[in-house]
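Just one chain follows, in the form predicted alone, and it is written as structure tokens.
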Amino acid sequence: MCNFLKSQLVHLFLVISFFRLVAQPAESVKEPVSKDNPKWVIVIHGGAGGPVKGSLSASQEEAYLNMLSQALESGSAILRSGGTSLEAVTAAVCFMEDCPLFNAGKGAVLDEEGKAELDAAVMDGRTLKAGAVGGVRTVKNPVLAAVAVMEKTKHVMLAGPGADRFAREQGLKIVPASYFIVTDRYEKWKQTKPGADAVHGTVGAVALDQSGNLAAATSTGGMSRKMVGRLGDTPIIGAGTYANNKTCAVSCTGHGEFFIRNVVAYDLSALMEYKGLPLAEAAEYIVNDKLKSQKADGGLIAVDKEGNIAMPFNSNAMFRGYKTSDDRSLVAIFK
């Protein structure tokens, strides 16, 4: 009889174990994106340097992170509906081109002869293409054309008139070089003396979609009175701009000479891939180990296939934010 009991109660556990599997819903299977609870992360950089802390007026804070906010929802309402990554960082990067608190689009500083040459790149972690433009004049959203770069041709990077030429034919919004110059930034320039201690500053954007794809965006007006031609690390990809889906996507402000020699945005996806350091220690190691031993100011922010963010500087302020999928955000300028 005990026997048969226990045969019986086998039977009723399969039976309610089948039943079990059977019912239970395709959003509990264990996937890299649940869709019951999608991932997506952005993570946001208005540029490192700057002013110290106490040094900007209440009102000046108050518009700073105002538009970091904003830039901030551009690109998250994107990935809130299900976009990609790169659609989101492209979003949040072009607001920034478009104001002119920003050194990027409208609003970047102005070189030796006092115009405006634009940097810009893109990177997805997915396919690992990319796109940059170097030193164009007359494209309103440099990031824009580094997009086209990726997707229109067999080619990573175009510079100077044959970047504004190709930006054209594709369509994109052309614009007078007049365009890019804001009263603020020229007073500034007519008084710094060449050879000063140059401005520097960017912005960028990194993100990680539903899908668990990363993708990384960076634009910038340079230095300020820097030579004529003179390219930075920003559309430079590894130095400045870098995504992969094996480890994380990056986005880099500062000293970009500096961080064209340490290959900085690549060295972190090294640092992550082969020696297996987690994101917050290899970000910090580079900026502010690495970086600051050679006298280089700036940052970077960083996000990894698991949603981790990293934002570490050693300057006196980056103007930074985040924002995710579980409702937690954060916008500022100082440590």
Second form
Number of protein chains: 2
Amino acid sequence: MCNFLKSQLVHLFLVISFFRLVAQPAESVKEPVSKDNPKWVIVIHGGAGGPVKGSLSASQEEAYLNMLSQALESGSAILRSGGTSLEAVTAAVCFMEDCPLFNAGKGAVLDEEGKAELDAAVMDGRTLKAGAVGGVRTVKNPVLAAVAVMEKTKHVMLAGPGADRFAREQGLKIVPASYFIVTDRYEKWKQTKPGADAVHGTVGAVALDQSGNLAAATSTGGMSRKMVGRLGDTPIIGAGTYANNKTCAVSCTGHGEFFIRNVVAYDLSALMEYKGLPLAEAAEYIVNDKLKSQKADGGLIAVDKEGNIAMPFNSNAMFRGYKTSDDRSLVAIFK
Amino acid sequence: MCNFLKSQLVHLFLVISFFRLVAQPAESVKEPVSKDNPKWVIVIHGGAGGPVKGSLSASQEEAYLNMLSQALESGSAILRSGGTSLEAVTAAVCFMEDCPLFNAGKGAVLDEEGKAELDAAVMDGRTLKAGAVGGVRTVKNPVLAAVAVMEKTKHVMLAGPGADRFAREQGLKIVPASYFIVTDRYEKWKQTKPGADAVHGTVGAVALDQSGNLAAATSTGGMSRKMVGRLGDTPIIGAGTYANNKTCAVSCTGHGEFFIRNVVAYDLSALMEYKGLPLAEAAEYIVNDKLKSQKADGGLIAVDKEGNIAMPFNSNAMFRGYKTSDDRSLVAIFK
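Please move on to the form predicted together with another copy of the chain, as the form predicted alone is already shown.
So here's everything in the complex, that chain up top.
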């Protein structure tokens, strides 16, 4: 997982001064201003991984935290003005797809052939409608393609060249394959050998809006040096992404194969619905008991219908943050 | 769903005399010979759909029932001689993939371009390992490609051209695209218009072996006139396919998009594990309450660790059957 850190450091310095100019400083955790449930909540992640605390310089940490703050604000602005949770999670994920720091959209890790193959999913907790794309290579924002699958087709999931074609037909922004590849990511890819420890990471967002509706969105470049055509948990409804107004909205990040086998996102919902566990307890059990016992590293973010937040992870770090209508907020990297 | 029936009738008559020659007559339901749990169980389905009772002639019904009996026997022979549940479900699904009567492998329905795109998955309840392929076009037995993904890669799911390439590299039998297309299926495809009611169907098997291990396998050609790249529930672990020694093994068939949104296969396991429901009650609730209320047609087959069997469906028919070590067996089509 150290590879994940190293591969990001080179271009981090190139973009860091830009972030300093435009970003707000990270906000610290505050106590709730009231005992009432918040009117809206957004929670995001930018991947769980291995950078050990202290291995990032202060300015590097600041750059990550600033990007998380901006992604949060892009979703919060929508929720504040009465927009839907689906619009908010889509906006936050789009922002992180466009940012080369995260393994989604621009800046994605590369597969065994040195190409970016991108996966994304969204789910609307109000309708249980969902959309997903797997292995797209030309769509600038895969999460928008997932939304289009949900809204414009009778299907839930499109994968491979058919998904790229659909996105083009829908008028989504198409980019050359080179758009996704940031230089140092490619240099790093050339240096690693097939079979080397896989780098992974994901971005995601979950939200509760002022109408009480939940939504989740997730996007990823997958696992470094993955086989062509490999799909991880991100585009699998129930594994990496799930939302249901009855329970919670969930977005996962980590070693995708384990998240598929454990049906992690739906498992959280099922523990709440069928076993009556509170969100935090269910999330903690899945990440720090069930997954940990299988040596499956990663974490998840979740929000329930009352606006409770959970962000457990069993890796060294998870890039994460939240913001609520009652003025609580956090952006953080380490435990 | 009547289309499903019609499209099969033409070549049914062509193969019917062959089946009569080689098949054993369908066995009827018998009472258990002992109160002990059976040593092994296999349950299969050949798709849920719409043929109304009485719309099949006696000889047509006999042909279907004979094929189901043979598929059951191909799995039972393995379980009887001490083979694993994984081997048994794979053999039964291979048999149905090779049979042109079912929508899987040879005889699959065709996508919007008139081509077969095939999905399959397997899961081993002992290890929670799983494998799946989506949208393959050249692998004679997609379920064998799913097994290879599980056993030979660090991934769970491969989709599109990468999955075909992997299967070829693994030495699996590769066939021309024309292999999958049976003549009347193609004629039927030419007559239907884009947007017409979709025909779907699936084959699947679940089993308990003499060592007490559960496994599930599912395979399909998907939905007629589906968009290129569409994946249904079949290759999605937790949606169409799931197995866990703690609870049950499940294979689903029906309107795949609903099965994805409802994470049906894992939902059955979760209702047993978290709510303590018996297999039959949990399966009945999902199929005839939850899915039915969403107008989601289909069914599932399942076996639990004690060898209990459930086969609920909310459509007019589900091609199905089971066989156990204590000499119970059934093959059936209608309610």
